[in-house]
Every structure is written in structure tokens, then in C-alpha cells.
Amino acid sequence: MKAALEMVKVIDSHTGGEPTRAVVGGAPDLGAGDMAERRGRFAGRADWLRGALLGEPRGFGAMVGALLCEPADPSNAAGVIFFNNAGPIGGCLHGTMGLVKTLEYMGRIGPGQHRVETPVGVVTATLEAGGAVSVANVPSYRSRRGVAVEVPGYGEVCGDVAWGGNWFFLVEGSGPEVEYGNTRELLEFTSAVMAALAAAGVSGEDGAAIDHVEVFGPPGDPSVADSRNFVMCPGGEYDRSACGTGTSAKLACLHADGKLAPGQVWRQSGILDTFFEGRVEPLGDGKVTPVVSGRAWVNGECQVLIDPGDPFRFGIGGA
């Protein structure tokens, strides 16, 4: 594996509530090429950072990594690719929220327009003079809409398939209410929903896993928000944030529907009442480019050390 390595240099933010543990030095080189490419390498030179890094007794389980990569093209400010406890992952709005944060606090970029490739396509972040970022993030659309699938226990639940950076089946009336209370209620529905899903053969493009299960309701506060969602992620855990992504396949789905006019204005509240806006650029063929907007605080800086003779060193039943 990888014993030898002494240290991992880390920082770690939050977008919304949601972290974000960026990999900014001591990580292994995955070669030259698109993010994409990298990204496919991961596995056989990398892997071993999810266990270190996010899981236990280092991180937990909700944790994103963000390995900052130098850009294929040097006129982007950076190169990311994201992991979570399950694997890699494709893109990650509040990632790249977290990520242009630590780059300001690096000294690397200040308030203006950053491109920032990702394994799914090139995002353009700006990073407002208040702090706050904003995220164009690649083409989203509908695939499927009104997608009925039978949940054991939960009956028919009917949702639509969308591509906002991963892929998502969004559900609205079925399932617990959508509040902080009802968490561990919503892991099972979701989690039930996305076997049913695998079990029925529903996917996204091309056969692609739905890795994401996005169910709405009412927001807390209609004057803050005009939604609250759950989301669950690959490997198991919920979204603390409103989920970038998952923010850009609401809006997409909207705006198919008629009720989101170009420009106009989604408040997108998560399960701890922290929110995205978001609004669409149309572009033609039922897709659109969603522009979402966040905060992200950088919270610690650390070098995290692996020490070869801990039997933890790459996280409890990490190999």
C-alpha cells in the first residue's frame, strides 16, 4: 500500500453544513490528462485517501474529499477530483464552493471568475467580494419524468431521473416528511428507494447508476426558502448542504415544467435550513446551465500523518 507516506497536507470547509476536506499536498500523482482520466486512475494509486482521510478515526462518513489537482489547461485556476466513503465521485457544487474558499485562503485566487476543471467538465466559479460563490455548473437536464418504481414497504413512488453532475431521482409527496427531525426515517426511505431503483433497472444515460436520491417538501421558512430536500448520497449518508448538484437537476426538472423562467430565482433550503439559490441559462434540447450559489467558511488546516505501524492508518476496515 502505502506506508511509506509520512504526511497528507489538508483543508478542510464547510458549505451549508456539508464538509468538504481538500488534499493539497503529500497526495499521489495520477499522471497527466483531463480530470476525467485521472479520475480513472484513482482507484489503483489513490484509493487509499478515502479511508485515511474521511473515514474513521480520522473523519466520518459524510466527509467529501477534494484532491486539487494542476489543471490539464494552465489558464484554469485548478484541477479537482471528489471522493466520498463510497468512491469517486463526479461533480460536487458545494466541493467546488469549499475548494475556491481554500484556494482564496491559499493565497492562490481572489474575488473574480475561476475555472475549475472537474471529471465531469469544466465549472466556472466566482468568488463574490462578500464571500459568497457562485457555481456554473455543466449542461443538467431531465432524462426521465414520472418514473414509478415499486419500494418494499413504501408502496409506489413515482419521481423524476435527472443529470445535474450526478445522477439523481427526485421524489416529491411520498415518503417521511422532509424535516431534521425525521433523518434517520429518510435514510431508510431513500436508501430503499435507490435499491428498488437498482432492482427495477431504472438508470440514467447510457445505463448509468442513479447514485443520488433527492426527496422535497415544504421549506421550513417560505420567506427564506421555497423547498427543503434530503438528500442521499452514495455510500450511505445525507447531504448536510442543499446539494449543488442536486440543486442543478431541481432546477432543471423546473424549468421543463414551465415553473422556472430563465433568471428567475429557486431558494433551495436542505435538511439543516441552510440554502442554495439557483437560477437556469437555457440551452436548447431540454438542457440548461444551472448557476448556484452558496457560502463556504474554511474551518481547519492540518498534515495528517500516516503512521505505518497504526493498524488505522487508512481508517477502520480501511485496507
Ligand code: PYC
Given for the second form:
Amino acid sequence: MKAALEMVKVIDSHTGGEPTRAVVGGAPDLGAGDMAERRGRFAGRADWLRGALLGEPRGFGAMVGALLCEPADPSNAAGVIFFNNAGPIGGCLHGTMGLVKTLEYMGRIGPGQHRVETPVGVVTATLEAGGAVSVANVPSYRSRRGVAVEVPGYGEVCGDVAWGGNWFFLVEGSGPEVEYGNTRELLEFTSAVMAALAAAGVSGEDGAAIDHVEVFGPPGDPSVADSRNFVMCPGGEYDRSACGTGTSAKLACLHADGKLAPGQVWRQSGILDTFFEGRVEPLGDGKVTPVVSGRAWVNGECQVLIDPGDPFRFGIGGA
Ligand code: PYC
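Next up, can you give the form predicted together with pyrrole-2-carboxylate of this protein, since the form predicted alone came first?
Below is the entire complex, every chain and molecule, led by the chain shown above.
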């Protein structure tokens, strides 16, 4: 609990409509080690950032935080720990794109390749001269194909389990139509699927929880995208973008099915019809390196004040 007025410097961006609030100053020290080790200390030392920065009245449920860290390897551009309304998350490509544009805005990087350390591995981001950002993600793969679960109220739902920096259950052909007007129904459906997966003991590798459910439907405009998705994230909010780690999981599944050749471009739109372009580089062991490109815009900069007298300084219902 903070006793004196605290200041936390944040820079906001959005990637295809999905916000990233980068913490660039005044954050608690998470100590030494790689980003996975530091993420392990987030709950004890920095959890208050979630409510203070992402919770109402300053933020809102769908915001993703990006805690900028000194990299463990000084030859890398940055380290980052992503967090959302539920806690720290693994990878986050929309957030990486936002962070890269933020680092550019801060004058720390220019066009070119930049390695960013995350709790799930190092990703290589390329900031294009025209402003787009492409990210070569961590190795991604499908671990289970065609898993059927009984979902109360919906019947049998079949999907694939895949890793793209987070664990996803990818569903096509079940649930409400993937349309912006159906977000409430899609949230209900994906929450029910998530609960059914947990109840049935369906997990990622080593028992890791599947904490993202991704539903696919036809694109709004087939001349600009190949598919439209809806992605429910841990904490029960949905990604406004096409979700870069979810796109990576999709690319890994398409490649495993022989539907995406190395280098072939897949255009994945999200629920707002903003889209990422993705392709794969096979790694030869059933895994691929997905390369996902998109655009992010810095849209705010502020000094957050944590006033000890403010009852909602850690958010409504926060710490
Ligand atoms: O773009 O990878 C992503 C992401 C994960 C959670 C929210 N966005």
C-alpha cells in the first residue's frame, strides 16, 4: 500500500483498436533475472498497477499494460511484462507493436530490427520506415487437433489447442456469428467454452491453462482478409484487434493442416475488421516462427497520480 503521492508515467497506444498502456516510469523494481523470473515477482510487487492503471476510473477492462523493463541482455532493445485486468499474461503481439511505436516516440529506437524480451521468449520486431511493425514471434505450434468438449447450452464444440505465446482453443463452425454486433453473445459463448475446457481437463502442454478462446468466421470483405476472429482473453474481455498471439496460433494450425505454405500471407481480421498479416517460417520440428505485421498508433502520454487520499487510486475494487 502506498503512503505518499506516487507518480507513474504511461504512454498509451492502440493497435488495430486494442489499447496498450506502457509503463515507462515510476514502476516498482522487479529485480534481476529474465522476464519470466520478473513476471513471477509481479504479483508481490506490482499487482497494484493493474487496478491503478487499467481499472476504472482511469482505464477500462480491455486495456493491456506493458511494464517496460531493462532487458536482461543489454544487446536487446527492451524487456516487457504484459498484464491485463486478471494479472500478468505471456506474450502479446498487439502490445509489442504498441511498445515498439512507444519506444520510437520516446526516441529510443528508429526503423530497423529490435529484439524484445518477454516472459515467453525473445521476439524480434521490425519497425518499417512507413510505420508498420512486424514481429517474429516465439516458436508456435498446434498441440492437439479436433478436441471435442460438451459446452452446456451449446452442445459439442470442437477445436484445436495451439500455442502462439499464450494457449488458445481455436473454434470454427460453432457459436454465434463472428460479428461486432454479437460481442455479448460471443463473450457468453467463449466463456462457456473456457469453463468447459477447464472442467474437462483440456489444457496446453504441461497442464498449462488454456486462457484464450478464439472463434473464427468468414471475413467481412474477402478482398482484404481471409478470416475474421473474436478472441476472449483471461479476465473475460475480448481483444479489439485480431490478437497477434492468436493469429500466430492460427498460422501454426493452418501450416500443420497443409493450408499455409512457408511465406504465404494470411490476412487475419479481428472483430473491428482491422487486420494483421501473417506468415510462417517452419522450424522443422512441427513448430513455426510466425511473423505477424500490423500498425499501432501512440495516442496518449500522461503522468498518473496515485493520491493516498483517493479511495479509487487503485481502481474500483482494486488493491
Ligand atoms: O495481440 O497477442 C496479442 C494479445 C494477447 C492478448 C491481447 N492481445
